[in-house]
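Encoded as structure tokens, the following chain is the form predicted on its own, with no partner shown.
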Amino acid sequence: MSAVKENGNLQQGPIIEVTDLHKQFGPHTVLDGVSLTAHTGDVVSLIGASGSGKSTLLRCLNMLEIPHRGKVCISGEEILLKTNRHGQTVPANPRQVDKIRTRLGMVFQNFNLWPHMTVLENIIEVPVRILKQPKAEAIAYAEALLEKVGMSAKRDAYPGFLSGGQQQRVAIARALATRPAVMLFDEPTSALDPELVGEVLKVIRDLAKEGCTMLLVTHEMSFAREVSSKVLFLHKGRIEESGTPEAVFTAPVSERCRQFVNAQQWKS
């Protein structure tokens, strides 16, 4: 996972580009001008107070929330908005988003495995209905990938009969179905009793070790110092602080920030 290639060539560049995003939900600004990059092998951890614009941000990486403007390019491609007659922005191409959200592959808060199908029917159903993949294939891979989270002997269990943990297991193991050239997690813990905290995070930072991109919305502010490449720390919409682990955690220069990780410190 450490390479990103496009019809066989390698992509250079940053694997991800936001240029000064802007999102807003009605009257209340959510972000104000965000921009980041992420490149190969990058794990960027975003972190800050709830409501500082983190899962929004993450979210318009995929359109699943749409920008009110700015620029997001994907291996090097930009997504293309457009405004409509009701002065909306929208995906100016239905079908090129579509395509995007194949090289990112994201896990929710709360799963989102589909309940009527079995721990393996969930992860080939993207493979196989929309990449047209051989079912086979897809099968193969799918059990590689139970195998590295740990859930092979759940292949044929549906997710009512799982834990918390498990489900995110599967749903990384889902989101990983597709190869992706980044994986895009958003609070995968927050949703677990924490007993089962452990077992998602061990798959995250196996994740890491093999080169895998990620970009990490997360309060766990000790993970995220020991797998992140990069932190960046929101406050009101903006990237107020951006660096290394060390830096962001040990000498922030916002005062926000210190207070921000102070206070994480302080919980834990």
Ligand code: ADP
Second form
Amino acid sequence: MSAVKENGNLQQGPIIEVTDLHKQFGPHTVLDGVSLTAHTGDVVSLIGASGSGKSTLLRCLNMLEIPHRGKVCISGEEILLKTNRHGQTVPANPRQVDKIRTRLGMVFQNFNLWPHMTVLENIIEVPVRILKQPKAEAIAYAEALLEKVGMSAKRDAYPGFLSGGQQQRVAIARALATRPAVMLFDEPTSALDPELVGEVLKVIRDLAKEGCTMLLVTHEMSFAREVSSKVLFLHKGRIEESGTPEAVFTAPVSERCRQFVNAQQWKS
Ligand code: ADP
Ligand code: MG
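Okay, that one was the form predicted on its own. Can I see the form predicted in complex with ligand ADP too?
Full assembly next; the chain just shown is listed first.
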């Protein structure tokens, strides 16, 4: 199959543009002024210690968490927020959030497939129910995606009968089914047994080669170095270092980034 066709990506500017994002949980500031940009075909990797805010940042992009301050634009469209009468920041238009979520293909650490649906049903659910695609068309595209992730043989299986690596490959196919403008991966291999990591990284590597735009949170440093166009090191809710993989992995300016990268490379 040729490069992934994108939904809602008709303009020329950045696909993701995050400006000065802030997020708190109670008194705890988790994102403290994060800005980042990703253009078509960029593979941006996000690295950093546990608790540095990586998952929260991804979750703020699709409004699974609502930022307190700052701006998120997806394919040039700003997600509009307002302050409600309780003083909380909330999306101004829930329909806009639904629409923008279909442009963001999210893949979580724990797969999160719907257990009561077959592999194929998992993949066609959002295209048919939310995007109102004709079922036959959604099935045809799902079958092409299953082929791409090497899971055609399990089309009619239930997730509980699949290995973690297989479930994650199905989760990637499901995320691709809405033809997202960008894929968001949150540590897609960290819940897997070591022998299953490779099959999932292969699928992500193939997507990168096809020019799929991605934001990838990962602890797989050598993989991040291989596939990324840009690497960001997050520390205590701020981007402390950013640059090409070569720059961040071999000559970081920040001492903390150098220590983190060295410690991670030592582990693997
Ligand atoms: P990372 O993905 O880099 O490990 P997270 O974004 O998950 O970091 O978490 C950053 C910080 O925010 C952590 O201290 C975490 O405990 C806290 N946090 C994350 N989600 C919540 C939540 N829903 N409620 C309260 N605190 C949270
Ligand atoms: Mg996380």
